[in-house]
Amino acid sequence: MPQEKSVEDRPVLGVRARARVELTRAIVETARRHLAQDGPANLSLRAVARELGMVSSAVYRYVPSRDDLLTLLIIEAYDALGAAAEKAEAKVPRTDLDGRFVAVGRAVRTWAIEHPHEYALIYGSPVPGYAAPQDTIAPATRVPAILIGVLADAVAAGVYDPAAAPEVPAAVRRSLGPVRAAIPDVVPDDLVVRGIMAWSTLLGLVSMEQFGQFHNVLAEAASQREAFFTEALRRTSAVTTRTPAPRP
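Output the structure for the chain only; the required form is predicted in complex with another copy of the chain.
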């Protein structure tokens, strides 16, 4: 998008530039509504154009392709989910580490229930080409960043004693290379592994519920689903941010 640079340069935007940002916003917004209603697979560029009263070819002036539009929606979804999780976690006292983890998990689940198609878009099978564009990885880290904060605070508060942390096998330590760059050094590898496992459990639970894997497994009533989920989150937290018992 070479236009954006010239747009950024001009302090006062001309008629054309204003119309461009406005229309781009309108396109993404109606696309988001269509996505929420019909799901990623049924998102139609032509339908979006129709609702905006323009012809389909005109949309291509603003969005390079359908996949790029989906990428924009992916970014929006990651951001919305991240905001919801941050808001929920911020309400819990800093010292209540389990409460913070559970709050994040419940926020993710609640957001997924309220935005099933958006959730499927970001955590389901990727619809566009497999390679996730560079723009999506930053917003995708928002929720994990909260969990990293909890891990770091567990060490800081002494709930997890790094001195008692067991060494992880060398191959496992090497596998953690990329994520180590985003985690404070005080968090030992053992706790990093636990954190990734906790995050996987959380997403696994939400995805399985969202994608229907809990049919004929858990009761359908919302209150019981909620009870099970909260229990699972509490147990997950209990095996994550705790000083490990020395094992023979």
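Show the other one: the form predicted alone, since we just had the form predicted in complex with another copy of the chain.
Single chain only below; no partners, no other molecules.
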């Protein structure tokens, strides 16, 4: 049976643990600045160590590789974005489905504007040679989980009637296999398809703006951009959460 650490040892362990957390935080914050300057593909642990006044071998004890550093940055970005979306959505009445979707979308856009390099890291081009580990999955699903809640509430409120929804082709149902496992059965396949389309529309709008694709398409004034974005979100939500009208 392992011997319990003495009372004298515990404060020392606590100090060491705090020091490790603080140094890891300093490494991540420094890496975030390098991410903005050099981009994710050129992120270097050696450069981070130099800025912190440390030898590379010392940094490797806290963050073993460039990929581990990228993973820390990605998890932090997803969690920050998720927290912002959750906070915004929580302020809207549960019965206001469109308002909740719009709140989430506006929060994602605002966060992207304020953190353009972090947004590009998680929703931009993949980093060559980097494969995101399982640790990134839970943080990455925080925003989609909110939208899944909106879909489930649309069914519960009777706004969306599964019995009146069009049938989803078998090939499409099979394609939904991975995401279907994470979505409650109360959300039918047709609504899952609509939800993925809405999520893609939201990210597409934000990415188009972030990566300059709305230049000479939309007015540059911030208020006008925001007006368009909000209207696009409202229309997307209305199409997504309502039972479709029967075809003539």
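Residue numbers count along the first chain shown, from 1. All values derive from a computational prediction rather than experimental measurement. Here the rigid core means the biggest group of C-alpha atoms that line up within 1.5 Å when the two forms are laid on top of each other.
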After the core is overlaid between the two forms, has the C-alpha of Leu43 moved by 2 angstroms or more? yes
Turn angle in ° for the smaller rigid piece between the two forms: 19
